[in-house]
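As a starting point, one isolated chain is supplied in structure tokens, in the form predicted on its own.
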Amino acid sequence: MNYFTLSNGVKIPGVGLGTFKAENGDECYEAVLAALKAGYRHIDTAMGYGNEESVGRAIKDSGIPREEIFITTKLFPGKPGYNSAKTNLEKALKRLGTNYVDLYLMHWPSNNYSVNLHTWKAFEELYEEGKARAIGVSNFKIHHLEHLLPSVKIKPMINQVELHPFLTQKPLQNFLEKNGILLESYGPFAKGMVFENECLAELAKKYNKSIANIVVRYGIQRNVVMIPKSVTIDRIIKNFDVFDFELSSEDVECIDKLNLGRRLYTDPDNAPFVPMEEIEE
């Protein structure tokens, strides 16, 4: 297992299981349980996914000590605000069956910078209270962070964003590294587009690995936490087979050249502008 170290010293596994669109119930439960049995120790969920209960049940039934598993959850995208950040985490902890999460993320920025700061104050307090071992943001662009960072007491420790070979996010990573913030990838397989790419297919053949393995390994070597998502048990197991090989620097550069700056998921700049008077104080 590969681990990265957050700015506060907390270790985060470099590969985790994403649970976006994994249905609450048997589908999500079985996927998480299979991942944990395969060696994963990082499970990424969110309040908006509606499957925290299944994640918590699988973690409990795995028999693996809670302290060995890194759990991430995220605040509801449409529920910014100080009180919302606090009350919704309490509800999430009950669904997950734990008294803390390892990482709590603000799922989406508002394009009202004051709302982001107002919400972040609660994240700082939850961190200080031990309800979250680390705190961070998701889908934040550089301009969102430029307005947030000067006013915070505790900087975000991670930023989870869309990142794959066709959207490499190099400028964002450079900015984050200067501020001690780790980069994390969701959607690493670009909605399946990576499986149709000739360069990646050639690299898979060269290393006797799957294209998914090549993409996940590429992220790890860039110091990016990778969150591949699947509910197919065979794929979950195979996606984790990335710790016994290393891409050459030339092959990393080959993947870098696939960058199109192409976003396949929602652009954070299209996030709503939420007036301060519309959020709970």
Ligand SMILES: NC(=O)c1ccc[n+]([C@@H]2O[C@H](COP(=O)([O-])OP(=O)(O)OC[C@H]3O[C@@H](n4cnc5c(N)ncnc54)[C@H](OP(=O)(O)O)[C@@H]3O)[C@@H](O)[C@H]2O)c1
Second form
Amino acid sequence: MNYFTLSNGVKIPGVGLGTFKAENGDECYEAVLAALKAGYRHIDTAMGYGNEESVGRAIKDSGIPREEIFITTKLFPGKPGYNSAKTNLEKALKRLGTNYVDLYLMHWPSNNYSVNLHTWKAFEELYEEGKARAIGVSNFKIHHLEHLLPSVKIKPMINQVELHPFLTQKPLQNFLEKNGILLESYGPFAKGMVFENECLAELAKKYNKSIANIVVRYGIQRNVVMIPKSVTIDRIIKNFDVFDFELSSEDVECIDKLNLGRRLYTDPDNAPFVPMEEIEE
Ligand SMILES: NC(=O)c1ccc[n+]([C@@H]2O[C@H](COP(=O)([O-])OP(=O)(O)OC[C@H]3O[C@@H](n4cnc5c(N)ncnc54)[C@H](OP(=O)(O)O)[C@@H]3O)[C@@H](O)[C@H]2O)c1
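Right, and the form predicted together with the named molecule of this protein, after the form predicted on its own?
Whole complex next, starting from this chain.
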């Protein structure tokens, strides 16, 4: 297992389990439990996924000490605001059965920059209160950060965005590195497109690994946190088998060249513009 270090010194496991669309109840519970048994120590959930309760239950039943597991949750995308960020984290902590999360993310930016800053103030306070060991954002483009960073007391420690071989996010990564912010990928399998790609299939053959392994390893070697999702036990186990090989720098460059700048999930520029008056206080 490899760990990355956030700007505040907190260590984050480089590979975690994604849980978007893992249904609350048996599906999510069994997936998280299997992941923890397989060696994962990092689970990515969100209020919007509706499965925090199952994540929390699986963590508890795993018998692994809480402090060995890195839990991320995210504020509901449609509920920005200072009070919302605070009250919703309290509710999430209850569902997760813990008194802190390791990472609390603002799931989506608003295209009203003032709303992002207003919400971020609560994130800073939650961090200072120890309710979140680290705080960050998700789906933020450079322009969202350029407007946020000059006004914050505490910089986000992570930005979680769509990133895969067809959307390599190099300009964003350069910007983040200059600001001490770690990049985290979602959607690593590009909605299945990676499994159809010949170059990735050849690399899988060359390294005697699966295409999923090549994609996850590619991220790790670029200093990107990877959170592949699966609810299929066999895949959960195999997707994690990425710590006993290294892609050559030529092969990493080869994957870089697959970049099409192709977004398969919602473009953050289409996030709503929320007027300040509409924020629930
Ligand atoms: N911040 C955000 O806005 C945001 C947005 C999207 C996702 N995320 C996070 O990022 C995580 C990953 O993204 P994602 O879930 O959208 O996509 P993903 O991890 O790229 O792909 C998940 C899909 O790939 C399948 N899969 C997994 N391993 C496979 C393998 N070895 N071979 C073939 N198929 C495989 C899964 O099927 P089965 O489950 O049926 O095995 C599932 O359908 C999410 O779960 C979530 O935690 C965050």
